[in-house]
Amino acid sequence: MSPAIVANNLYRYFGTLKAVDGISFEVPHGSVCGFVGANGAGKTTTMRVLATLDYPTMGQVEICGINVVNFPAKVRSLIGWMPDYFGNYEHMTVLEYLDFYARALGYAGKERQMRVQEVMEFADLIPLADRLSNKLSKGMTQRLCLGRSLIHDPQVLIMDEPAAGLDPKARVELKHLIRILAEEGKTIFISSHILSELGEMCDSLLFINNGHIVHHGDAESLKQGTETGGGYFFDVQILGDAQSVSNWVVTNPYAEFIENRKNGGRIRVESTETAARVLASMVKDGLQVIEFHKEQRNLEDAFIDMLDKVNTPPSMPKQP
């Protein structure tokens, strides 16, 4: 069986802008793949090509073995597309909205009613059936968009920033729905800026930068630093001025300051031996350290390191 998604030497240019510059990847059936990249990296362009909404300049893309350019109608029957923004219709309720799309997809009679009912139950939209579709909260709107994308029971779901703007409760609900879909055997290709949540629900992560794939693998290898150099992260808490931690690190070649914390800061060192040396030096230099503990490397760290690695010119290597 061919993979659910295949991109082979995919290019998409807009004039002189190389939005997607020769990327190749595969996503197996029944898996959840997180698509990560900074704004302008090429994520949405890639996803629009996968969803048959844009044409590649060069290269091939297949969904379940079907070429997206040669057989777009067949591909559309296999995919559910959940964009980062979608239009609503005034004076149309949630039930009418989903029924409209079910009709457009060819469902009729009892089959249409049954399909709409199943989708509304899954996305918890039944309590909203009589609400106007353009008067919903962000979380409700995203559930409606998910329901719309599932009307025809697609094999592959392509989701562009579905959690953007959601409150914590709505993000948890959306994550739960995605895991249920994955357990049912759906293939899910999802982009997000919330990397911690992607790490929890994705089988693999695909990083794109300036139109190039810079990583495709599991989250654990990134957290462990096996692909980006890694290092060890420590939370340092002190008595007194929290800014003292960053001021001290600036003058110390064995530590790198990462971010401010309420009572100190987060630092990175190359080894546990170096950490011991740094702690001893802090105490010797008068910092009243009350807490110094190792933290797990998170996906945000890995993503930033990955970008630093690929964006550093060979003639100007990063300083240790």
Second form
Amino acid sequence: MSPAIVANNLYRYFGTLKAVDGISFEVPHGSVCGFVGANGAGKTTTMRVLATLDYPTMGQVEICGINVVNFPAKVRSLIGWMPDYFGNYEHMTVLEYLDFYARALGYAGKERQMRVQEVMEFADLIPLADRLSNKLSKGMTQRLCLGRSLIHDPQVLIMDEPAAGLDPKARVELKHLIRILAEEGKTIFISSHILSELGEMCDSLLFINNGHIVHHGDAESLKQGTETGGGYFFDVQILGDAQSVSNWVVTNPYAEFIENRKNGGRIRVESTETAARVLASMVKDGLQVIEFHKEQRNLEDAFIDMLDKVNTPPSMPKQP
Ligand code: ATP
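Now the other one: the form predicted together with adenosine-5'-triphosphate (ATP), given that the block above is the form predicted on its own.
Starting with the chain above, the whole complex follows.
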């Protein structure tokens, strides 16, 4: 079976602006993939091509093995699209709004009623059935948009910043709904700036920067820094003069001093084996270590590290 989403050498230029500059990735069926990038990185542009709303300048995109340019109608039947901004119809209630979309999707009679009822139950919209759709809170509006994108029970959901502007409670509710959809086996491709939340719910994270993919992996490996070559960070606390930690590291090639801490410092080592050696040497050299623990970077730190890494020009090779 072909993956749920395949992008192969995808380019989208706007004149000379290279919004998406040759990206390739795959998202397997039934997985949740977080799409992360700074403002203007190319997320919406990519998602619009996946959702058949824009043409690539070059390259191919397939949804469940179907080419988005050649068979857009077929692809639209397979995807649910949740844009970052969408208009509401004034004077239309929540129920009328969903019913309108169900009609537009070709549902009729009992089946249409059932589809609308099902998505209203799922997205907790039943208490809002008679509320005007342009008089909803941001959280309710997002649930309505999610409901709308689910009417035809799509296999793949493409969600552009669905949590943007939501308060913490509404974010938790949305996350809960996304988790249920993932458990039902839907493939979810979701962009967000709230990295910690994406890390919790995504099987993989795809980082885009200036139209290029700079990372595709799971959140754990990213936090550990194992895929970015970041090594491991340890918090070292000692009894006595905190400065002793940095003094010791300066004379030791296996560790790098990162910053001072109240009772010691933060160091970086290449591997956990090296960490064991460093700890043993510190104790042997008379440092009274009372704490030595590995720190997990949060996703925001990992993201910033990654951007620094890709934006730093490679250093000149050393002269022999
Ligand atoms: P954000 O998080 O701010 O929504 P993004 O990662 O979704 O950003 P895009 O909206 O994909 O970024 O934009 C990528 C680049 O392409 C930006 O420089 C943007 O200004 C440009 N761009 C997007 N759409 C167009 C367009 N229709 N015409 C010209 N430039 C565009």
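The structure displayed is predicted, hence computed values, not measured ones. Positions refer to the first chain, counted from 1. Just so we're on the same page, rigid core means the largest C-alpha set that superposes within 1.5 Å between forms.
When two forms of a protein are overlaid on their rigid core, residues whose CA moves 2 Å or more are considered shifted, and I290 is one of them between these two forms. After superposition on the rigid core, displacement of the C-alpha of V269 between these two forms amounts to 2 Å or more.
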